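What follows is a single chain, given as structure tokens, in the form predicted alone.
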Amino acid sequence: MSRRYDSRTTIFSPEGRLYQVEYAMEAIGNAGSAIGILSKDGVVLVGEKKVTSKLLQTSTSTEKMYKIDDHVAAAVAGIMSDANILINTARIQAQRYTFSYQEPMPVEQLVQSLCDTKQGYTQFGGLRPFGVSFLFAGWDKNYGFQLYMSDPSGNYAGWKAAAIGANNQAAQSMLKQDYRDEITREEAVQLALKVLSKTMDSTSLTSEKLELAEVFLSPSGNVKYQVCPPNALSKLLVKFGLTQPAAETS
């Protein structure tokens, strides 16, 4: 039945469904994973690489995290290439906005200008969805800390953990589960890595499959995002029992 009416993403099945778009949210399901937790002092994004090939030259940077602007960050799943082009839209609509009024953009409306423009692409013919799914972690004076998760069809919610890419079914319910209120930020790393191990396709959880990065607040008040570095993690994954200690070479 769908064949039909799945051509182009400006045509309505008769049960009311979108099809393409329903297509693009299918892709991002076999991406690697990422899962964000709201603490009571920052934000915790934790983003699971896929290592395609050891023959494949490691990125020096990040590959799952990006910085948007000093007080916003986001985690992705998909299609990367995708993510680029929205990223840099996100970043050029934050400098537009302190550029203008001289402080920085609220973090909902950054993500709602963001998928606006992804909402675009779902409405108008030759077009495709962005085949792309945000994390959005942030601060400002309005809300204080936040996260935000975002879809190709353009629709956005807060949550206090969420989760994107494969398996985020699983990782949900646990989060679910293990999630409350008050949590502090060392705990939600904690629970995201935990939950990160259980969902993961491979069995063993290394430094060099993940990626962690946090939005919090210095002690001056400024709005800090930190990206933690492969040794720091290892040591978390040993410290929270997640995976064996390198055996010392003699």
The other form holds:
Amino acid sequence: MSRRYDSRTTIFSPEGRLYQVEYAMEAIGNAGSAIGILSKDGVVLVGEKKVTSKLLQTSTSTEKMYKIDDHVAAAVAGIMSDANILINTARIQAQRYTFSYQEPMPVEQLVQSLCDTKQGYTQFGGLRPFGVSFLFAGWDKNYGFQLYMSDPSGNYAGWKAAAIGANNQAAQSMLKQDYRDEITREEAVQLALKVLSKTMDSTSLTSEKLELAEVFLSPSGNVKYQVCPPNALSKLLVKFGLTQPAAETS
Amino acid sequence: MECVFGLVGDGFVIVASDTSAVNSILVHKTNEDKIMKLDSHKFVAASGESGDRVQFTEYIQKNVALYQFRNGIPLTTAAAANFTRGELATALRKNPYMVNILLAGHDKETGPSLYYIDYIATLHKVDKGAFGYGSFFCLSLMDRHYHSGMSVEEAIELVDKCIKEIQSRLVVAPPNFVIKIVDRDGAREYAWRESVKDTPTAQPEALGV
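Okay, that was the form predicted alone. Show me the form predicted together with its partner chain next.
Below: every chain and molecule of the assembly, starting with the one above.
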């Protein structure tokens, strides 16, 4: 019903909905999921990779996790090519701020700025919205560690734990049950991997199908963004009982 | 002939500036306040072309306020100083602002700080600084008497020494000065040093009307 209100992004339907924005969110619902968890001493991001192949150069390319600035990283779910544009925009906005103020951009301001860009595509120009949702993880001196989720409408909110992509509702309710306010980074990694393993479609869980990244403070006080290398990730999966110890693979 | 100078003490910054508004040989007024409050804990003391001075400092003041409204947190003194320098730098090769600025502020995390920003967008974080012909006298005096961690009384003594030197040795010395202070309790006026008051207008009775 109301198919005649679908094709233009810049008009409301009679029920007051923006169909193109909602269809964009549908597209994300089919994409690989990502989970973010805020802990006392860091933020954990875990993502499900849809493109798996032994031929993929995993050491240099990531599918889900991107560094925006030294103190902010993002996990994406949705159309990858759309995500690349927005990530580039976010990186430019972060550097433009540092160029003016010689300080790192506060995380919420970066998220807000990117969401303002996304909102533009729902109101004018006649272009479709971006089919991407983000989980932003970062640290700044005003509010410490933060986790934000944003969607194609340009809305964003701060979260203690959030899920985007396929089965995100199931993941979100699992997180709601098991999240504790005083969770440590290690416990957060365990919780994120556990929830993701339950909501992923695949029968067996290997480090090839996952990406894990953490944002935390080094002992010297600098913000570090670290992507977990595949063999370390395999060990973690075994440690948390999510996979059987692997036999030697060729 | 404008003089602006300032120094960092123990948990505070003091800035002083002359208060004469001059056009060629005419003195418009002797109580022009050239130290503008940027926000609760920052001052901008500016000297230079009066039109540019007011236009530019008000522009910076409003942008600093806008940042706080948008983001719920104030800019740090360093961020405000770098922003100010950036605006001067952007305008420099098109339509430069002929304004020299001492930006003084106090941040909870990092304490007091003073920034020297000249009209061609030089930026230096300093313990003491001065602009104008008066700087020839002030800088020498401050080099001699300044030490880090001065108390308010010691700093005011040094400021008064500088003002006295300017008034006795500078050929067209400004008669009045205003002194302002910023510390963790905020930015506020400290004192005026007036040797000349604006003459009051004559009363009608006195004119025999």
